Each structure stands twice: as structure tokens, then as C-alpha cells.
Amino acid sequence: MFKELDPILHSQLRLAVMSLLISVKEAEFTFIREKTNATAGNLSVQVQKLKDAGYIEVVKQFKDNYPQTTCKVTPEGIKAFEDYVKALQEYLKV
């Protein structure tokens, strides 16, 4: 009757990212970290997660002589975002 909910989404701090960059589409370390108040060390191995799930891409680069980190939603993590939303609303109709 329930569907599994996706465990790497089911966490607190991944389902903020995912939610924020859902609507972004893509955003720099420093943002996310801003937006969902984490520390940069439980975020960078919270999006380490997610990147390995398929579910973002991870670009690091050099800005101004900065290091500069960009998450990117991948259509494999709105698909399964998706699929999480529904398995919620499915949980809530009963």
C-alpha cells in the first residue's frame, strides 16, 4: 500500500538541497550552506551523497583565485524527487 521513501532523499539536510536546487537549478556551496544552515563539513558530505546517488553534478573550479563549488539538480535527481513528492502525498491521502 506505502511506497519505500527514497533514503537518500529521506534525510533532513539532502531534502533541503534537493528542494532548493529544484527550484535554482543549480547554486554555489555557499548559497546552499546560507540557505539551509548547515556547517560547510555535514553539507559537503551530504551533496558527496547525493552525488554518488546520481542525483546532482558537483563542479569545482577556481573563481578570482577561489576555490567555487557548484551543485547541479541532474534529471536523475528531479525524477526521483518527483517520486519521493508522490510517495509523500500517497502516505498523506490514507
Given for the second form:
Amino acid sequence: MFKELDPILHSQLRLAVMSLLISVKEAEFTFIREKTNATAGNLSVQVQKLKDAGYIEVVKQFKDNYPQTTCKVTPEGIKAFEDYVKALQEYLKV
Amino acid sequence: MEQNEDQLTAHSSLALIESMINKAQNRFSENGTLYLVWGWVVAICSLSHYIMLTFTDIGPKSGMVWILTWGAVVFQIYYSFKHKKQETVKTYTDEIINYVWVTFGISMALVSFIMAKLGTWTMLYAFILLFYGIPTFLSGVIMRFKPLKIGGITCWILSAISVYVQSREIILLLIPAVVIAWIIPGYSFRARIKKA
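After the form predicted on its own, can we look at the form predicted together with its partner chain?
Below, the chain from earlier opens the complete complex, with every other chain and molecule after it.
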């Protein structure tokens, strides 16, 4: 019996964002946008979904009078990501 | 990146994860500036100290030339503050490397104090070279950057050699140490950034 893949993570852009954030301590929205080549609008929507799921923490603040959004993966996010990778490995029998 | 609800296969999911992790990890924030500043400052101070001791009658006061390192400390504080402001991502690698150098700074201050009170000045140089090697080698391992690893090992070899150089020439050992450990890697970082 295969585990069901987490629908929150099983989406191209959300998975890309989570894979980036899992490798770093925290990243600014601009960094994520640059690495994923996503549009700001689409990325905002997906970041919000990950935040609502409790997988990432989003901090909005001002830096030199400009708004700055910083994202960081949460322990729940790490657990979900690990489960997702394990489920993928089961599918592929890695 | 395409729209979010694209169908992903297990294979493409794994490939995507791998590619994004690589993109994050291959990021190289080190541009070599601080390695170059410290390398040149220590090299200039060592050479000036030796020249003043050997060719002038200034005597022990020539050690005052090391006050120049305070200028490097001020520059480092200013530079780190500015660099932090420009950062768009914080990696675990950067954080660990920062702590390695903080540990080095504290250890150097303590060993200088202990040696000044209890040891001899020639012993101080052996310990300085030993301590130069630690953060340099560790940073090379963490960043997988060979010039730093070679630099760290060179400092340790020079530390062992210093035991046999119990004269004022011991000061000159700092020059090959900082050239190989910091100045060459510093320019290598610059070249790498330029290439990228």
C-alpha cells in the first residue's frame, strides 16, 4: 500500500519553495522568486498556502524603508517534507 | 517555474527537489574581501615589525605597528554590517563559518593574554600560527574550498617550524602563513565570483 502524497507539497512551485527553504536557514521572498523563476503573484499565493498549512513561517518587516518578506521552514514543514520524500521513495522503490 | 497545479510524477518531483537544493547550496556568498584585508594587514604588520626591530633602534616599541589590526577590526564590523543588510538568504554554511571565526577570535584574544602573562613571545607565534590554521582549514572543509584547506595545513606546518626558529625571524613566518592561508584564497574567491 502506497502512502498518499501530501497535496500541499505535490505541486511544482510549492515543492520548489520547500526544497529551497529546507536547504537554508531563511530566505527572502526575492531570493525564492529568483531561484524558482516564478511570478511574484503566483509565488505569493503558494507561499500563503504553505504558511496556512503551517509548513513555513513568514515574517514581514521593513528594511531601509522597503518591505521585506522572509520565509523559514517550520519543524512541521521539515516533517512533512521528509514524509513526502519517503513516500516518493516508496513509489520509486529507491 | 510553471503553474502550481502541474501534474508531477514521482521522478520529476525528486528531480525538482534535487535541482532546488543544488541551487540553494551552490550559492557562494564568500567574496574574499575579509580574507584579503586580514591577509594584507597581517603581512604588512609582520614585515614592518621585523624591519623596525632589525634595522632601527625603536626596539620593543616597534610592536606598536600591530595597532593597525584595530583598523581591520573596525573595517570588518562596518563590512559585516553592510553585507548583512544586502543578504537575501541565510544559509547554515554561512552561519557555521561565522561561528568558527568568532571562536577563533575569542581563542586568539585569550591565547595572546595567557602567553603575555605566562609564556614567551616566541611561543606566542607558534600558537598564533596554530590558531590561524584552525578556522582556515575548517572553512575550507565546510565550503569545500581547497585553497583554504591547503592554507590551514600550511599554518600548522609553520607552527611546528616556528619551534626551531627561536629568533626575531619567527615574525617573518607569519608572512608565508597569511599569503597561503588568506591572500591566495582571497584572490581565488574573487576569481570564482568573477567567473560566476
